[in-house]
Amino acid sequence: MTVDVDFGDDGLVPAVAQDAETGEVLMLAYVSPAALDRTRETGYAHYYSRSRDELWKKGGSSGHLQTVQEVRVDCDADTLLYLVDQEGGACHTGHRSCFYRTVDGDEVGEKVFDPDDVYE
């Protein structure tokens, strides 16, 4: 049985990407029905960019792909969890996780690549 995801009025749901092995939270992005379909078809994480207004494959330009092991849906069917194997960093800043700093501004996450080398 497939769960009917509630994409709401704007046609998007938040999706948390979590390392399938370690449980580390890597990022949060938004998913459209087409992005979810593409993720399920290819096994690679796809999201919807609200700023660019387009579907995108995570790692499409950086090479830092997310191979999706499992897609879970929350109890209200309005949020997704992608359990992934992350190649390289998940964050465009060069950090492994987008959650690399505290609200006080302290950097607590690992920087794994130089964005200037990747996004020329």
Second form
Protein chains: 2
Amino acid sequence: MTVDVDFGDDGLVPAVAQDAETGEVLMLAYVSPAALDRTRETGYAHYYSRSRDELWKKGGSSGHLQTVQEVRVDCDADTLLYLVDQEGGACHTGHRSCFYRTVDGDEVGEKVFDPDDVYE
Amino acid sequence: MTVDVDFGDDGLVPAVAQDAETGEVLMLAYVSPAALDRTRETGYAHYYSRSRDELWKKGGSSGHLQTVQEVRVDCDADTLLYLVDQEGGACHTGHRSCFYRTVDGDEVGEKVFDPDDVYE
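Next up, the form predicted together with another copy of the chain, please; the one we just looked at was the form predicted alone.
Following is the full complex, with the preceding chain placed first.
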């Protein structure tokens, strides 16, 4: 039985991407029904960009793909958890995780690539 | 330097709560500026309930408090990550994590309490 995901008024749910091996929380992005379908069909994480207003394959331009091991859903079925194998780094800043700073501004996350080498 | 969190149009940001010790992703909830202030002042996770429209101390009624070790912010400063010590279970269903099911409906998460014993 597939859980009936509650996409809400805007047709999107937040999805947390977590490294399936290390447990590191990598990023949060939004997912549309089509993005979830594409993720499940292809095994690669897809999201929906609210700023660009389009379906988006993670790593499509950077090569930093996320292979999805499992998709979980929370108790209210309005949030997803993608357990992924992350190629390279999840963050466009070059960090492994987008959560590379404390709210006090201390940098605690690992930088794994130079964005100038990856994005034109 | 404190990062200037972008609370957006609705004045809320999503916050992921992660077990600081095991790395398990426990839940996602929303945080207002006041909820973030209370979290930082008290060391206990606070959120903002969109359904009840009020500031909410996690575990205030259940006793299942979250002691916050660190608050992180993502690259766009519009999502938070709470690294917490979770008392009992995070989920009102009695599970340790709200993400106790796959999207296929398989139960993969640990049940740690009986909600009938905790909620009146």
